[in-house]
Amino acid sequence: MPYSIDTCRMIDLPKIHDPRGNLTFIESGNPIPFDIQRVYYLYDVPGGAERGGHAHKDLHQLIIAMSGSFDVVLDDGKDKQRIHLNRSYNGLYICPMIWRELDNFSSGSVCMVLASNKYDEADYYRDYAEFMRARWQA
């Protein structure tokens, strides 16, 4: 298995302090370990709802809590880890072949995702059993 949840990690984004308000910027390759091809965000997630519930074959992502908070559960088929995101200057890097679920959204939360590729349905594992078969064949 080339990727595991140990490959996933928190990335501190640059934060420029200013009394008028702080500024954080994001650039491909610095400190993001991939070129950004797509950006999307989740918002107005109802209380108790879950998002994610899939893995990607080749896609790299950085997940950021732009507002509010939520949890990301990572699963590499062997180990699981729950990570709480609640700062807009921290991002969670998720490598390919990691099952992810997002839950515990606070009211008004916004989840922004930076992705290494444009949307491609063929890149998804949406069935956990299929994901597990692919993980153990690698």
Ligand code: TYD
The other form holds:
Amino acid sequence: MPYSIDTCRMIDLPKIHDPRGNLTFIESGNPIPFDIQRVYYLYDVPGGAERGGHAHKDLHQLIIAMSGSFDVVLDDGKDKQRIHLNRSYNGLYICPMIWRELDNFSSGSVCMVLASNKYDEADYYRDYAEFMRARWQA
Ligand code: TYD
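Right, and the form predicted in complex with thymidine-5'-diphosphate of this protein, after the form predicted on its own?
After this comes the whole thing, all chains and molecules, with the earlier chain placed first.
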């Protein structure tokens, strides 16, 4: 399989410690393995809600818990992994062709996503069976 959950990984973002408050910055290319074309964020997530539930054909993403915490479940059609995000200086890199679900949002949490391309509904697999068929054809 060209992409698997082993390609996904936690990326430590630079952190400038300061008694006035810490600072983290993100630049395209390094340490983020793609150019950032879009930023979006999830907030006001009600208790018990689930987000995601899809895969992307070509999109690369970095997910950061800017505030609070939540879980991301990665599924490459063979293996699954649940990852807890709760640090604003850690990002979860997700490569294309990974089914992801987000849940277990803490109250007031904010999930920021950096993406390698603009929004394109044609890039989504929203049907798990369709994702699996494409996965095993790859
Ligand atoms: P979706 O990607 O399904 O959200 P999530 O993965 O966080 O659960 O998107 C939800 C809706 O928002 C859907 O109608 C598409 C729209 N949307 C945009 O218009 N632009 C965007 O950049 C994103 C991420 C979603």
